[in-house]
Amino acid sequence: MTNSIYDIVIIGGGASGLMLAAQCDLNGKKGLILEGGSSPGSKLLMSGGGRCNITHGGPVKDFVYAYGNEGQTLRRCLYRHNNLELARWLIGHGIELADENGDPVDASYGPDGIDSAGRVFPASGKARDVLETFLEEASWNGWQIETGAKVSGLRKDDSWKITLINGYELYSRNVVAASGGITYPETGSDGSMLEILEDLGIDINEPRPALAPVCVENYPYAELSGVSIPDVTATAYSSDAACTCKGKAARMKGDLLFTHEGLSGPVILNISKYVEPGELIRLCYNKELHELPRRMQRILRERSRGLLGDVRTNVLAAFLQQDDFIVSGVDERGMVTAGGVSLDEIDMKTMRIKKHEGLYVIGEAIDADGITGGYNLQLCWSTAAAAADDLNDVI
């Protein structure tokens, strides 16, 4: 770092500050990257279990729905910057990508999305790949990345004055918030930022986990860890007055999974941003009882009996259509983020804070979250694409 001032410094170097490095060219003018970690990108690397989730296939109009009520809204981002531009840059940049099964992912379909209806991965099925083509393509643009620079104040003079934790400032015209949520607060992502900005009389909307599993009070399938059931659909009741759905706060169906504590799943990971300690999670297996593992059969059968000691059948029919919990937590280290800056606060088109020139806010650190399955790492390019678009044309 020097004392000169700076034409852009980008707070946060995971995936949605890397993705704008990698298409904001610098053309001779000075950008820094802070990341507070030691090493950029550790979130990156962790993502769809180290093969890199990086998105989702198909037409870019279902991906509004991946992102809930925040959908609309992010449309016109989603829409210029789609998976499909996403993917024909990868592979561009060396990366050929696949399928979950494996199979080569087609970028020549278009313009509406990628031919492939899944996840979409590395064909390598290595993270590391896309990360070291990120910093590549960034270092060819001409930005710098100091890791171990965790910033702890922003103010506005002339300039954006940036303070970092060991009391060092420096100077930037423009300044990016990239600095994730707070899941993985050993990977950087920790919320502070999200006070910082706050300070700035920004509208926060309370970060929480999201993509986590689920804790539930008196537990009674521990012994199935491990096991999987498909197409279970989950209700989340909430005495939130704001939530919709006739009283729910949501529904969502797909794969179900046990473990030793709780429960898991993409069925449970999408649903657990809607639910809260104390309030109801009601699980349809959607099967009739031989359907179901023998081991969970048994299970079911112990749990319908009454006083004699005899199975209920009504009881036991009952479980099957609605498994009714009480949600006791939400594992802190989910996959995501909901909540963040609010999208009022932002200009969609650019990504700036609309009361704050100079300052834009990308990736996990908005208030927009998808259910899994590549749609946020697809959320970090879009909105990191716009913020590059628009910054191209200042600096």
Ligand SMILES: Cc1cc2nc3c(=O)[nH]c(=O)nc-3n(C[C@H](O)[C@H](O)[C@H](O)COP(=O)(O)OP(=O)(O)OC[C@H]3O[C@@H](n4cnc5c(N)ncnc54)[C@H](O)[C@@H]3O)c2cc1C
The other form holds:
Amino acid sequence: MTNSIYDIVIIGGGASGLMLAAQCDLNGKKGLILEGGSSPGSKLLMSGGGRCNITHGGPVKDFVYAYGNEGQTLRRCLYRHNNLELARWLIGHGIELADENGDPVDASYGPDGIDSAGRVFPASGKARDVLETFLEEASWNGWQIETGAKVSGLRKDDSWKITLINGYELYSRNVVAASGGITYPETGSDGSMLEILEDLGIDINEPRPALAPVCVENYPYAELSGVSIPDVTATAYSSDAACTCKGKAARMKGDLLFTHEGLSGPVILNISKYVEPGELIRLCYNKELHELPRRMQRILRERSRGLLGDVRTNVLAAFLQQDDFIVSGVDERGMVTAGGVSLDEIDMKTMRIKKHEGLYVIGEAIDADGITGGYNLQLCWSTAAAAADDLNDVI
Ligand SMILES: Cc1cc2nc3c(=O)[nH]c(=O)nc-3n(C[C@H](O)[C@H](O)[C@H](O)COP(=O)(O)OP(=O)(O)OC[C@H]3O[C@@H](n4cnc5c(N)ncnc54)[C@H](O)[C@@H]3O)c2cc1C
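Please supply the corresponding structure for the form predicted in complex with the ligand (the preceding block corresponds to the form predicted alone).
Below is the whole assembly, all chains and molecules, this chain first.
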């Protein structure tokens, strides 16, 4: 770090900050990444269980729906910097890609998206390969990284004054908040930057865990821990509607996983941001009783015990369509954060904060999050690429 003014400082050396640095050639200008943790990319290394589900195949028009209500606002950014752009960049930098079955992913198809359905991974199955590629390219572009450099304050004078937790102060013409959300705080994403941004008068929608397992009252399936049921429909009902089941908040379909403590698997992770304690999740197994695992059949029979004849049969049939649970808690360890910097504050073409010149925000720090399947790292890429385009022009 030096005392002279930087042209760009990126706060956060996670996926989005590194993706930005990898796409922004400083051309002799001064750029610095401030990473609060002891090493960059901690969460990226965890992604996809260490395999890094970097994006999702298919046409980009299908992507918009993966981000719920925010999808339409993100549309432009996702279209301009889509999965095909990310795949081509990675392949161009020596990272071959594969689908879930290990078959190669072809990025020559276009312009609508990757010609492959489902999750996309580096063919090596190693998140570290992706991290190292971003780091190498960032270094090639002239970026320096300072680790153990946690930002505690940000103020606009003639340029941006950045204060570190150890009291050190530095200045930059442009600042990019790439500081993630609030979940997995041990990776450094502890929400501290969101508070700093809020102090600058920026509207922050309350951050909360998403893509999280859910605990329910009177959970009957603890002994099925580890059992997965494919193609289950989960419907979330808001608290107002929990008694009447008239107002549904969201509906998702996918695999359900029973854990020791509660419900998980993609269908639950994807619906978790729509429920709070006291609200209702209705599971529809989309199967006949005999198609479910034997142990589950037994539990369902036990739950309908005490009822006689037709009533019992009807209750069993009803469980298959409507197995209702009151939510007792959403796990704090969501894989992403819902909430963050309000999209109203951001120019989605450039990722500039509209009310503060020279301030940008990208990645999980913005109030947008995707379902499981590579959509969150794609969002990091799309927002980072948008900011890189603008910064490449500005500096
Ligand atoms: C277990 C797990 C598995 C996942 N798997 C996938 C997957 O396979 N595919 C997918 O698409 N998504 C996945 N995700 C989500 C994805 O990893 C995140 O959406 C993505 O890493 C967010 O990137 P980011 O750069 O915005 O934030 P982060 O990766 O959280 O990076 C933010 C960085 O900013 C730093 N920072 C924060 N505050 C400060 C501060 N005040 N000063 C300095 N530095 C600061 C942090 O230390 C951190 O390094 C997974 C997440 C988890 C937890």
